[in-house]
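First, one chain by itself in structure tokens, the form predicted on its own.
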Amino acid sequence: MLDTRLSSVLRTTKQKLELLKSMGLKTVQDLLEYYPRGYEDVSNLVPISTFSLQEKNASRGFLSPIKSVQTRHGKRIQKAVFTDKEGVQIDCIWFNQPHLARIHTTEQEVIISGRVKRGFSGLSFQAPMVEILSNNQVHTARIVPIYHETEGVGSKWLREKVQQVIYYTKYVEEFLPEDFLMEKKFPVRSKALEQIHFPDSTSEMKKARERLAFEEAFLLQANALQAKYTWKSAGEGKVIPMNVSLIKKYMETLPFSLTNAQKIALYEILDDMEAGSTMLRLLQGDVGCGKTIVAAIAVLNAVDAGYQCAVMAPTEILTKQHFAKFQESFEVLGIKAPKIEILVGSLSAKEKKRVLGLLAKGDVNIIVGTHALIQDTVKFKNLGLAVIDEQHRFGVEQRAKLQKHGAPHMLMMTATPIPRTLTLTMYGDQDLSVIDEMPPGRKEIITRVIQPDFAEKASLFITDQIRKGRQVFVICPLINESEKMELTSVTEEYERLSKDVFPEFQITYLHGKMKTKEKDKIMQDFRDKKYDILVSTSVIEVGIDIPNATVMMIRSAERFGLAQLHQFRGRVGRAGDQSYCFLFVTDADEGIPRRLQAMEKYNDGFKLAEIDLEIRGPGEVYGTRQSGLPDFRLANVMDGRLISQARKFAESLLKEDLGLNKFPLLRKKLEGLGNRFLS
């Protein structure tokens, strides 16, 4: 019954049905789950003598026939007189609603609500809502639902249509366990749907919203956990034992000691790989916290156990950087050093064929690559661990392609700090390890907002840094000069800095439209200190490691998001030297945006992520489509208490009964949703 098409139950036009369809409303269930965005309480009926000018008023009485009259300015308005039960009268005026005169042709007992205005002749109702008295008021004398509108579909019209299908709630099946509903004092689903649209009281409305919001969060978490348990049970589950002696030997070769947070994360990863079920773990940490070395140790341990490892990154620049680091890092192991190869799109056909052949035969222990790793031509002999860096740049489908190679353990990494509640919502199918501690000796990067009047002083400071042997990044939002936007472009800034500001220094520039070989050469030359300043677009946002760079200069900083600014800042200060980030603003008169003030005050990426969420909301920060953020109607993705409760309840049900055989209606509901975490 709930899948009945609206076209067969609503009294309306074909055009209106098309508009509903464009809103995603095709069936009775769709309309019942189109929840109000708010409410207006006009349940208190009062006499005209007590009307307020500050808020809406509602009263019961008689309305004279509505007549259309023409004003002296040629406009037509509709007029009538409302008389309450005390005999007090008030004029009612509507603008450009001639249909009212055709509907209300006789005196009728009504309930009327709206705002009143004081004029020369006293109070008058301005465009009030009028509803003929009945046993079931929809628009007046109740808590009235307010819906999101679109052109051609107003809230009043939607109320009437929801009222036409509200009796279908009797066909709504309950899929949550009865004892849980009693424990939480939640209404059954049929009553919740009825009360969220037409509540009997404020308390009933709140109970309905709470139950339906919990339902949304619970279904998401149950969906995520089913995906997680399905993943863990995929394949035979490669058992990769911890080689403690090898790991200790390798760690002794490092010029630093791991932080406690790194050690905990490493243990969680190695313990997962040894447990016998397939690992799916997200390693999260701020820029510069040392995620890569943790992943490298996990890779080394898997290779020692006889498995191949794949390391995938989103760009060739970052991939080649990982390749160089892994090679350099493992060389100290001498003859036990694993065989490492790289696979990127810019390789020649001959070189690709060579690498693919070695990989298929098992003569390559570690393959570092871009999306090239998930092409159909790639074959592994014994893939045991896949590491995906900056995992938000890759989709679920790409992850699944790696899983097809014998269900390897999967380690995802991200340098985008995400508050824990949101992590459970976005990545609820993954176990979570967090590195929330920076390496000792790492100095906080001094960040300053630079207004146009102080640009010259900043340039003098940068000159001093370069003369001390340091290097500088300059970030611009555009590649070429734009006539429409007064933003500093890469080519324009390169010319300005080379000729007018730093003519004595070596400067180059970089942007995403350059060919790969050209970009690689520029980055290598900059790393080799052939250039003092690199002018670039956001292509260097993630993972670029230039230890000698101590200054990050960002032009038109107000044009970048907070997370992106923090990523830029993470490109300097990587060798322990005091480093600086200068945020140049275009217009001093517009004031300093809150996100730039936050950059000055905080270096902690997790704190900045919380501020960014406060300012913009999760959908804007992470992008609903990119991150897989759910399109909740009622639940708040940042409501930690709600998400945690939903998670615990989903865990308790699924640990006992993964197939939900005891709860067939819940199983049916989840199957109907599909799995957003597994392709």
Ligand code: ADP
Second form
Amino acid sequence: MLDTRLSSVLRTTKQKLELLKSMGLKTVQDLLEYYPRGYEDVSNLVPISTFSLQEKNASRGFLSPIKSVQTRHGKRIQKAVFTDKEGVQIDCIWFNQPHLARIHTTEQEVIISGRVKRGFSGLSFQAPMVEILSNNQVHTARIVPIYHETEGVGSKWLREKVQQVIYYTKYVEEFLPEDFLMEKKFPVRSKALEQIHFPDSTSEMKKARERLAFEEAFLLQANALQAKYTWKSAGEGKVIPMNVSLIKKYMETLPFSLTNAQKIALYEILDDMEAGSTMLRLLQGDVGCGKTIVAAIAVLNAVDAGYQCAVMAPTEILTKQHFAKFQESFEVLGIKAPKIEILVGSLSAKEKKRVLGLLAKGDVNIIVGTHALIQDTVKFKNLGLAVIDEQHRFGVEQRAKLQKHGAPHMLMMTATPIPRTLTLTMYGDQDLSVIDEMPPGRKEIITRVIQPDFAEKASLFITDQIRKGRQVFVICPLINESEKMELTSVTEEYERLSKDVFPEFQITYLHGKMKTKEKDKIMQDFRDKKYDILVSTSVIEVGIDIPNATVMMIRSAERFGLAQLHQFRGRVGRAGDQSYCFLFVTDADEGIPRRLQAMEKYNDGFKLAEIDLEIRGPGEVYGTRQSGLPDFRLANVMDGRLISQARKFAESLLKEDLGLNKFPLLRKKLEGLGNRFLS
Ligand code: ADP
Ligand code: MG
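Mind pulling up the form predicted together with the ligand next to the form predicted on its own we just looked at?
The next block holds the full complex; its first chain is the one shown before.
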């Protein structure tokens, strides 16, 4: 019933139906679920004598014939006089709506509503809404729904169309449990859908919206938990016992001890893998907090239990860095050191074949790689733990490709700080560990916005830093997507710096269109201090660790988002030395954007994430579907109370009854939606 095509019920034209289709509205259900964005309360009918200039007024009475007239300026307007029950009259005026003259009849009583203006000849209605009095008002004498409009599809028109299908709400099934509705005092679904469009009162409207918002948040949480619980029991729930003595022994070889936050996160991860269900855990922590070592220890422990581990990162540079670090740090274990290989796109075919062979036989304990790890040719003998670094760079489908190898424990890592409420929505299928503490001795990175006038002073400062043996990153923006422009911006900056600004120093550059081999060589040389300055596009953004770099210069900083700026800044200050971040702005006239001011003021990624959310809103900050942000119509993803209530309720239903056997209608609804957490 609800899937009836709009084309077979609406009285309208083909063109309008096409427009609706382009708005995603094809069936009656689609239209019923096209919720109003707001309302206008014109339910209170009053005599003209009590009209107010501040708000809309509605009154009941009779309208004289509507006449089209030409104004002195040649415009066409329509005029009529409205008379209320008390016999008081008011002029009405419309602009260029000649059709009004045709549709109006003077015999019938009408309701009129709109804004009034005071002019030379007293009050007048400005383009009021007129509707013939009936027991079914749509546009007047009620709380009137206002819809998101698009070209050719206005609120008034939509209202009439919704009205034409509103009786279908009686076929709407309830899928939430009855006692729950009672407890929350929520209306049943059919009533909520009716009342959200044509509410009897403000409180009915609020209840309807509340229920439907809850429903959205709840369905998402139910999906998340279904995915979560299903995953927990996937595979054989590989039990990986904590080898405490090995871990202790290994930690003694580190040049530092773990922070408390690292220890807690590590414990949560190890505990999870020991528990006999399959882990899916998100390790969140600001840039530089030390996530890699936590992952490394988890990997070591899994290898010790006889499993293979995979570590996937989004770029070759980062992958090689991980590979080198893992190799170096596990070497201390002597003959018991795990065997590590790397798998990236730039390997020769022969080399790839060799690594794949070893991997399939189980002769490799740890494989570190890029997307190359999720090609179909990759076979594992017994994958026990997969780590995905900078997980926001990968999609659910890519994660799923690793998961297919016998359901290993999954550890996802991200430096994108996300407030808890949003994590529940975006990563509701995962458990969460947070490292909310920086290793000791880190100094705040001093951050300054540099106006064009001050560029020279900044250069002197940087010269001084380099003379002290420090290294410098220079980030150039992608002027636009074209390869050529990207190249120009980097090479031009390179030339400018090496000829005019820092002629005495060794400078090199890096951009996304270079061959991997070239990039790697440059990174390696930079790490080996063959260069003082590295000019780069945003390819440098994630994960790169060059402890000797103390200056981050960002050109045209106003072109970057807050999250990205914070990521760039995280490339310096990774050792104990005082580090600096200079945000060069191109145009001083426009004032310093708020996000650059925030960068000056805060070093804490979580704080910056909050500010970013405030400035841009979650949709802009976390982007598209790929990021896992749902397109809720009513629910506010930032509404912590709503989200956690929805979560709790979903937990209470699913914990005992994962298949929802007691709630077949809910099961059907969820199946119909498809699960965004599974690919
Ligand atoms: P991220 O969390 O951004 O991936 P990394 O894992 O790359 O950060 O760590 C950043 C730097 O901090 C590395 O050089 C690492 O060796 C170092 N580090 C990690 N943990 C500690 C610690 N507890 N004390 C001191 N330095 C640490
Ligand atoms: Mg990292």
